[in-house]
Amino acid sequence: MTTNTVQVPRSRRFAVGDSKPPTAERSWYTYVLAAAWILFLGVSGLFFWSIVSKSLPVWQKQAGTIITGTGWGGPYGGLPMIIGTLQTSLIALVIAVVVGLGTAISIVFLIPARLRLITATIVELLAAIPSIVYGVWGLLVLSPWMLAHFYPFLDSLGLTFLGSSNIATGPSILLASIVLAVMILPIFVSITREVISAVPQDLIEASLSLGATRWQVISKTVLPTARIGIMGAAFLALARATGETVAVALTIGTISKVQWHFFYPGTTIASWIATAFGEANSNDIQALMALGVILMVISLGVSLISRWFIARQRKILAKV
């Protein structure tokens, strides 16, 4: 018995994973997508260069001062803004990870199936709320509550470190961090929920068959398997936190001073740029642009770390 085979022309062969289809198979949308990609790269490059070129005089004259200095107005120092950005972002990340990890685990494993979609939707809707709303909520609702109840409670426990709840005057690094934590919570919960859901069901069933409890399955099987992806979600949320502007500007107080007490007002790079730009002269604008470059570098570095963690998690799950 003979078998008839159809010879596919070389120009028509295209396997999944090839970098690009043969020329004969390209259509108009291929060139449209390529043009859009080139346009995006061009716009991104021009945007980045416009910020860098505006800040070049500052980098040429006081590159060290803009990073390590503490004053503002000649020479310009960005250390208070850099430290404030790291403080608010890291505190917000700690809060978001603690709350968000429990939320993601509950959505996937603990709450009834009919409530999972509702809970996940509510969490994701938090990402759609404008940042100005978060800022106003923090300033008008959360801040008075903290002044009336939270700070006195910490003071009664001796945890205000200065021995008096009067140190809190409203806007503060802690207040901005809490507001920021609520803002980045949807990002962390969404990605963490997807990572946890991607853990192979065979591993979970194998653990259950060995007599493990639900909590043991979560703590000994699910979380160790998904830990790299969870770290990627945390860094992605951190990248989001470093660039937040309006809500932080309303709740942090915008004081250009290195502040190590979280109950006092402070500032961040983004909030300082937003508040100082309106009254800035040409030299101030150059310094603010330099701060913008620093913020972009920080955000880019954190985003690259997040992508590395997520890519590594995918490889781990592919091998399981």
Second form
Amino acid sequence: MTTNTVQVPRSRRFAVGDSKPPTAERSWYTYVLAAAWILFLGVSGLFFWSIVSKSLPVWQKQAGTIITGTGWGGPYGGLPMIIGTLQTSLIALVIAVVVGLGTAISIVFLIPARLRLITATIVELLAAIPSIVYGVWGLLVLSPWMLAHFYPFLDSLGLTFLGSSNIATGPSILLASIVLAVMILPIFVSITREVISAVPQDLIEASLSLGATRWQVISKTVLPTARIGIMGAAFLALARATGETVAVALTIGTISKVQWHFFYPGTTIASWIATAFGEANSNDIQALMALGVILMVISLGVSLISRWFIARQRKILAKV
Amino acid sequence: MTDDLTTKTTTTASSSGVKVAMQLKDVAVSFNGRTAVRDATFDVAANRVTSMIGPSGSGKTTLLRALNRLHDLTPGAKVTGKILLEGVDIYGPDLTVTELRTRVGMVFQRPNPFPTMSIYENAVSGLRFNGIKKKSLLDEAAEESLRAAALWESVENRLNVAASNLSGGEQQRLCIARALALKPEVLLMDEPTSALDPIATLRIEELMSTLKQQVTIIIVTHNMQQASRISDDCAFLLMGEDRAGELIEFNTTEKIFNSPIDSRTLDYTLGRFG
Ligand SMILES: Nc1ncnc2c1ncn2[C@@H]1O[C@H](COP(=O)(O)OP(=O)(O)OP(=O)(O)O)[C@@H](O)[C@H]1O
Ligand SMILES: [Mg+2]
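For the form predicted in complex with its partner chain instead of the form predicted alone, what are the coordinates?
Now the complete complex, all chains and molecules, led by this one.
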């Protein structure tokens, strides 16, 4: 719809500065930059090649089992880790979306400017905390509290499919999921906040001018207009959750078992790799590398979906 | 107050026996204590088109937005004076802000249909906000308002496509239909054609002259020809020494353009400044 009148140079080689630098100088820094670029390509190529090649025997000998098997050693089965990764990150996502959407809406529409700044600062702060701190907090603070209060509370609601609070020991799928939820909350809130702030003011005013209440403006105009971008934020948060290692390793219990009772321990790909590496023999290492490839594919897929959503949201807003 | 009025030249429509839709009495709007527009006193006659003209920054938009309380959103905005809708104070307790806005609709400068809604959903969005769910009522209102906005023929067969598929002029007529669906008494329009090409502009102007039979129109425009072509009454605003806009003259459009009382009005309509 809009035509670009400004020509953006495809390569900025000669666009930097007013005139070309003297030949000697140019060749000097050109080589440095080119070397950096080649180093980058080399390192990333080496990285992918080594991971894939290290895991190659697994893909050749037991490609099916690594995805669908459940035992570890002999044939290596990655199903408990794959399922655990999906379980923890999806539970975390649900919690983070519910809490985060409410938070983002409040930040943009409800709370006064000064509180808004404070809340935004807290969000930034949470994002900057290293994951080991979340893990230790989950283990030392959240876990005892859940053992004493939260598991029994869920028990009393009759949610027996989650397990029994009498048998629970602390580390669990649920604990890891809640820790993950807290960890991915900041990124979800900050992107969602940006997306809903970008909904044009005149759509809000148009709704109000049609007699919409403030709540209707949010539910019928702002959220529908922003929904694709919010999906993008959710998938970005999901990508972060699938790859999280240390905090999960500390709180999930790390047992190679497909675990549907969320009060009990399980494992994820990332936490399994981190914990199993120490005592791994060369066969184990091949299997762990194969798990790494699977995790990479999952994370990459989720990230790509997130980018796709965010790009589509941009397009929607460009049309408005 | 009386002192003030001797220097103002405003006529009240009520004195000439015409029904009054809205009355402004000494209306002023300020942002964080800084006055943006003041001294607005005039009657908006029902079933006529009232235009507001004046140079950029003279407070036309600001004044217009006071009429459906859109300034309520802006922290630091303050509206003083009295604005009456059929005799009822719009800032008073007898009228809720949502009821006011269903009775006083608004069309914006930039066509802004809801991007995630179809043409149909846009047309009935106001009814939905007001809790109307019955399909037959919505269908009827959609057709009626789209017809009133001269859009029905061209969209009849594609009511469920996204509103963003329409041309700019069609989108603006959809926005007019959207406002009309609530059967408002007054329609506020802030430079509704400034984003449109001449042909689309002409169609909206034609539309307004038929629409005024069912709704009172208040339009802000920069376009002097437009004001003289389409409006029956005209308010001229200008910045005072302190940069605050004020009402200079209010009269029939014919008088404002042909025999204004204030020399500044004459200067402006002749294009000598602004
Ligand atoms: N939300 C706001 N906060 C602070 N000042 C404002 C706000 N809205 C408008 N103003 C000020 O009020 C004055 C009048 O602006 P307004 O937009 O009403 O002028 P206008 O006559 O509509 O101009 P234009 O013809 O350019 O649309 C300006 O000085 C503007 O800076
Ligand atoms: Mg304006």
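Residue numbers count along the first chain shown, from 1. Each form is matched to the other, and the largest set of C-alpha atoms that superpose within 1.5 Å is called the rigid core. None of these values were measured; they are calculated from a predicted model.
With a cut-off of 2 Å and the rigid core superposed, Val43 has a Cα displacement that reaches or exceeds the cut-off between these two forms.
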